[in-house]
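In the block that follows, a single chain appears as structure tokens, in the form predicted on its own.
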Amino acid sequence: MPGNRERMNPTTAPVASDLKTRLDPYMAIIGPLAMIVMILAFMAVMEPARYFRLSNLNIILLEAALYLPMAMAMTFVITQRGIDLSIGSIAALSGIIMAFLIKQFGFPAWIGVLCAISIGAGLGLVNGLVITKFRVPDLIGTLAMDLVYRGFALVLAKGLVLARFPDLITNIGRGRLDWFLPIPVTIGLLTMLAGYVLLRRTHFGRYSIAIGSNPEAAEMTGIAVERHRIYAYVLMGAMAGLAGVMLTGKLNAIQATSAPYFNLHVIAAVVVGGTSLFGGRASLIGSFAGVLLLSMMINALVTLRIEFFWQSVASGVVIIASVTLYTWLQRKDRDGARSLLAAARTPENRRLLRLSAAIVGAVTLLLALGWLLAGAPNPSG
């Protein structure tokens, strides 16, 4: 009898509930961490000597650092049920204006950096006003503004590549402190730490989650929904401006067509890290893990000498798998499943788990296939 079994095991439900409570804060990073472990295991078999050397680790960290500030800000935007597709053009336009101020008008480098971040924040403010005041959907509004900002960058640069910047700019992009992490990695980690404090310790973080969960209910409780959405876009713009400075320093050059895929890369990292596209769920630790995962995956594909097109295929498959997983988790929470294992036992979710396993297997197969098609490694490489 079910009732007798419950009486015979009075501690089962509390233990399961306690386990679920302990695991819930870490659910967002389980997915990206599992994929990171898979990449490490795969590369340990395919290219251990090249992938695990210290110089390659430095390359992965520098690549991830460029996206960390934007991933932090995008976490707040997506948590509020928003999206920003203009961050690549904001980064490029901010970098170009900074370059003109330094190279043609003789401004000190530090003033150019502050201007780039301020310009990014201003462009983010424009995005927020377009979305909240003119009632333009986030997707359409930021896509349109992406075209506007990119057009301004093209008009200003006139096809020029602006290069050779002062040491302050190059240090921000690729410098290293003595006996410490590279400067861009330090900047990325500090922005993530600041974002974590914002999310967990301030009204802005709590309001962002409330707005994403139910904007109407949040407004009825007295939260200034439109104002806080504008704040999120201003923060996003400022971090895109900072990324423009970091990109300029990394390459020691900037042009109007720079940063074309920033938006897709950052959104992918945040979604892979467990922040829900439907709002109300945020994880900055997950966003950090998502940025690291994508940087490791792209670096692995480059190490295996796989063409750029295969990199795009693998990135798209990872995004689909992640959105599928977190959509399922959200439905599980909504349906009131008492634990992850209980939800996984339903026939529908078993099919989803098998599909996710098939997708992960397909990514692994693509990696192996691309490595084989690339041919034998070049000894000089």
The other form holds:
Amino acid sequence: MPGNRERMNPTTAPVASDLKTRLDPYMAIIGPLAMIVMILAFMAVMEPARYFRLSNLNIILLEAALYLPMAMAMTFVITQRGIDLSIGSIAALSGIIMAFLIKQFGFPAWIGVLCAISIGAGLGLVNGLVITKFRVPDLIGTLAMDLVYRGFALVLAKGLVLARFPDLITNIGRGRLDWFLPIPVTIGLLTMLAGYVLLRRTHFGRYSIAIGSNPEAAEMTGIAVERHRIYAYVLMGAMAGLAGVMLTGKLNAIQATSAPYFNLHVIAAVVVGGTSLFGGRASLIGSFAGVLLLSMMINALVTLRIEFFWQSVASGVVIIASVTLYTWLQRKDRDGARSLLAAARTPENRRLLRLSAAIVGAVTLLLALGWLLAGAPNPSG
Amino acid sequence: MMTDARPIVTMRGICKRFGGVAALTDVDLDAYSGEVLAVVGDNGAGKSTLIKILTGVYQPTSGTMEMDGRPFEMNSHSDAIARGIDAVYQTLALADHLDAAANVFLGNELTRRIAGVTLLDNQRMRSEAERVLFERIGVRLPDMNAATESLSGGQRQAIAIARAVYHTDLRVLVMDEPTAALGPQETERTLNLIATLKAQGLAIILISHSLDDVFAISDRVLVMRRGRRAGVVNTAESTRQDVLGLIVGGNDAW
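Output block for the form predicted together with its partner chain, input the form predicted on its own:
First the chain shown before, then all remaining chains and molecules of the complex.
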């Protein structure tokens, strides 16, 4: 019954939906902002001296800048109900090809940069064609192409680390404008701005939302669905290529195994920012806030001297938490949700509880048994 | 009721086969300006096949179609739209995350060129959508910025209809089960809306399972049974029993 309330009671429904529609555009920014404030508050207690330093702010911004162009493009891909798991490899492969062109073949740096972006776009085109023409689902298609691109990068570079690049490249990666923000931050903000124009003022942006919102309707109204999906992957590839250049410049070095966590990080940032994995809901400002949030979180972990490997745990938890939150916010009948205890009493959930208890019990039992039967330790190292 | 003696569209002897199955056999249809023609029949009677041929989605196996007395053929739904025939589907084909204006112009956006770059003209789409909704359909939305998912069933339907009637050369509008998902109040409003469109000189073809709606709004009823035309009656001169008899096939006098 609670789900029907809007329809049954016409006098209260407009007010409720008014509040919801008025809040809706800001939901994307409220979520990440709240988490940013929480991180700031936490760090103000734990490590204010080292976290709130101008040099640390610079580190956070440089870290964020690397992900901004990819987050912009990923917003379009995810809005269309797609996903791209190959961007880390595209960035590494584009960066390595650029490095070879400049160092091995003596290409001018600016041509190398443009080559990296174009090659990224080309790899994105391959992704798009695999998905639309061979009808391989996005998840599998880009996951497989990720292996292919990473493989090519390894074949090309072997174990080499290519280092020491011309000033143009290092400037793109970590330079600073005398009177303004660092150059990579400027690039990141410009791509976000371009993304905003794309989303609001072009056919591509409008159709991206329509395709994600209702693919059948998009087809029926004569939208070239496949072409616009390919556009999104091309944009994604080009931005991953740009990120490859920025990463090369930032480290002044590139190798085949660079950028291993790009996929997870960018998708996390976009999803935390309120762009729905179920399509149709795009928020570039949310993606921007999401990138900033993740950079601040990882920086906080570093500042607290927590092991690097915990970053992956933290990113994963943030994705699950934000998707759960947004799904819950979308639910129509959340007023009708009963207490957690009552929910656990339904027959279906009782079975799940029994299953969980059995698994936990088995693991505990095996650990106890192993402990009892344990002999002398034999370290592998 | 017929304001014009000559039909806009006539279909004669339409047959459609899918493999060995005859979906339609020898069906005739006339659509007049300013008239509501209801198409009724049991499930599988051939209503939607007939309508898909009229809107260019399917091509007939045999039979002829004429517009203003001149024969024509269509190869796709866009051919039909170019000739002034459009349909509002039961699913409405709306992208519910977009606002009303974006949906009215979906696939047919208004643009303007700024420094050689083609950009969407959101302002003009908004004012045009507001104008079409109000002037042609008599609907004023409370909030033009709201995503259509937050609107009522009737309002969403108005947007889908506005998309069709925005083409000023629209002459035949097919409506597939427009009231199936609506409550009594909204059904009432939709029927009024159909009357408004009819008064504007459109030929309306209404597919419906609800005989209440059919008798409330239609001028003639075309009854389909097993892929054939079971009969055409003038609504004013017949009863529900007559139409029901034609639908189930008890009354073979026709």
